[in-house]
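One chain follows as structure tokens, the form predicted on its own.
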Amino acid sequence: MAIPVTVVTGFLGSGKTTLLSRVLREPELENTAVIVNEFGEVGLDHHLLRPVAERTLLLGSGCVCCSEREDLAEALGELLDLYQRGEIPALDRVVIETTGLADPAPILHTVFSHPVLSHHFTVDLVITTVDAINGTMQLSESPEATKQVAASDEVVITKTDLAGPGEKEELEARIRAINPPARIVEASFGEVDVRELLSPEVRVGERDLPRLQEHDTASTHTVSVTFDGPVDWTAFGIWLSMLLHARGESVLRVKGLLDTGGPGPVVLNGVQHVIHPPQHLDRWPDEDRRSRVVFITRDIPEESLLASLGGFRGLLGARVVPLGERVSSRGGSS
């Protein structure tokens, strides 16, 4: 079984290390190795984490999302080698703490595309910390912060004890507008339920998705769609590959459940150019057996995305319908 890799990202000062310092004390994470990436010649965070995670490595002087991906691959390879030679008694999980300006997508690409690592590691979660005090401002002004939230499976709102009236609610609304399927968890001083935090069972079907939300953060669009029948998996894969080839940098996130006519859906999960290996479930997670796919994009308006999918209708075998628009029957909606 592949070793899960959890990416913990978040803007500068949002509380990544505080969160990890707390959760790494839990027995469930006893056999966890931590890779800390920091800017600058002198790292600090790995010193703070080493007392709670003995196997803590530092990747300094650059960001693993851009200049240091070879170092990341080497660090993971070193951990794997130590584990296989028995010098590490157990390796249940690897946590990668990114810099505050990291884009998570290249990190996922490093794990999924490496000819050796891809057979031994899999990214199970992207967790993003957002500061309750400064998060709304950072999401408005920083494309990096928006990318981090868009790529996340779970968003941990930190410093909630310091938030003023309405600040947390405003931030939650902004996060929901960027990434509706993401699970939002609150944490002050890193206090959070570890089992809940590390559960990979986040599914789009667990919550209703809005049809469309737009906000004023760097032209980010969130579009949720369904189809009026089962979708041809091969055709959808071709369409998605063409979209990512042409506009991959603008597709911040793709996530959802796709009805391909089988007993269960296909789980879609991608960040920019990086698509997780599709997971074919043997049953649906709830009573709703419609396809539900959310696209979080930058500078790709809803109508363009829908028109592109509409052009593939003949090959897909089903018509795309914005989620929230009631489908009455194949070919009709109201």
Given for the second form:
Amino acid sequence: MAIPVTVVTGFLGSGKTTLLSRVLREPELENTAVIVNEFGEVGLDHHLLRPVAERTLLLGSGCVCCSEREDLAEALGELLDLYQRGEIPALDRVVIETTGLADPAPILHTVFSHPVLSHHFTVDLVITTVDAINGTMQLSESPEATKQVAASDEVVITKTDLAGPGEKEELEARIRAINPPARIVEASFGEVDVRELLSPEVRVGERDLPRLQEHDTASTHTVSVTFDGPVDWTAFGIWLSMLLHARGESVLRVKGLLDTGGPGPVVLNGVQHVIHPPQHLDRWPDEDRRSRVVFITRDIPEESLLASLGGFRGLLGARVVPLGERVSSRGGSS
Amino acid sequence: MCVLCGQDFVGRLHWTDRHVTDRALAAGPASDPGEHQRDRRRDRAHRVALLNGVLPHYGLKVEDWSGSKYLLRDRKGRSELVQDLGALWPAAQRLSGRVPDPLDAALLESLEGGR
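Can I get the form predicted in complex with the partner chain as well, since the one above is the form predicted on its own?
Next comes the full complex, and the chain you just saw is listed first.
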């Protein structure tokens, strides 16, 4: 079994360390190792704490998200070594706390593509902390903050106890517009339900995905689609790898379940150029057996994305349908 | 790295190649290795056929190279060997001098016309 790695990201002062120090007090997280990039005002006290200096190895392509975080590769390698030699009796989870400005994509890339680490670790969750007081402003002013929210599986709104009336709701709507499938969790003084926070599951489809035109004000576009039948997985791989080659910088997130004609869907999860190893499930998580894929992009209009999937329908074997509209027929094509 | 064929033995599996390996692992060690090879070949042949629906727009075509790599060629006879789809698109860009882009309206038109 691969050891889950949880990435905790969020702006400086947004409460990452407070959240972590709270969460790490739980007895069930005793065998969790923590890798931190910076020491905040709140000191973490944990027996498996490993501070590292952020060190990025830019690979030949020069693309930041496909660069390798040498520091993390080294730290994870050391942990694995200690664990395998029995010096750490158990290693249930690794939490990586990033610096405020860190891009989560290189972290995922490092874990997924490293020849050794990829066999021993998997990234189960990207959690981003956003504080209820400054979050809305940070999302308006900083593309990095938007990127972090788009890359998250869970967004923890912190300092809700200090927020003025309506501030939390405004921030929540903003987060929802950027990243509709993300789960939003509230924390005041770092208090959260740890079990809820750290339980990764297929969450797409738990709530209704937004209609096509809903998008964030700051040029991020969210498009949710389904297909009128099973999609050819090989063709989808061609299309998506081509899109990421041409427009990788603009694709902040791809997430969803894809019906490829098997007994269960393929779980798609990508952050910029970095695609999680696609998981083929042996059954659907709920009654709804339609594909549902959310694209969060910057500067790619909804129409272009739909036109592209439409143009590829001969290869894909199914017609794209923007979610929110009725699907008239299903399963007719293959 | 093998000096003769450039094969990288410490493989970094591209995400589009995972499903075949996953199927083989799911089938378990007692399964027929020949079946895995056939599955893999079928999958590669299918990918090559699909790619050859897209690449002509850029003056390129692709073929399977001994079941381990893909050979990309242009009309002038220039070619590049690539490992997977992660390497194929940059090579297609080098050979054609254009960015293969699925949002490109001209490509979409040629796909519609080709069917």
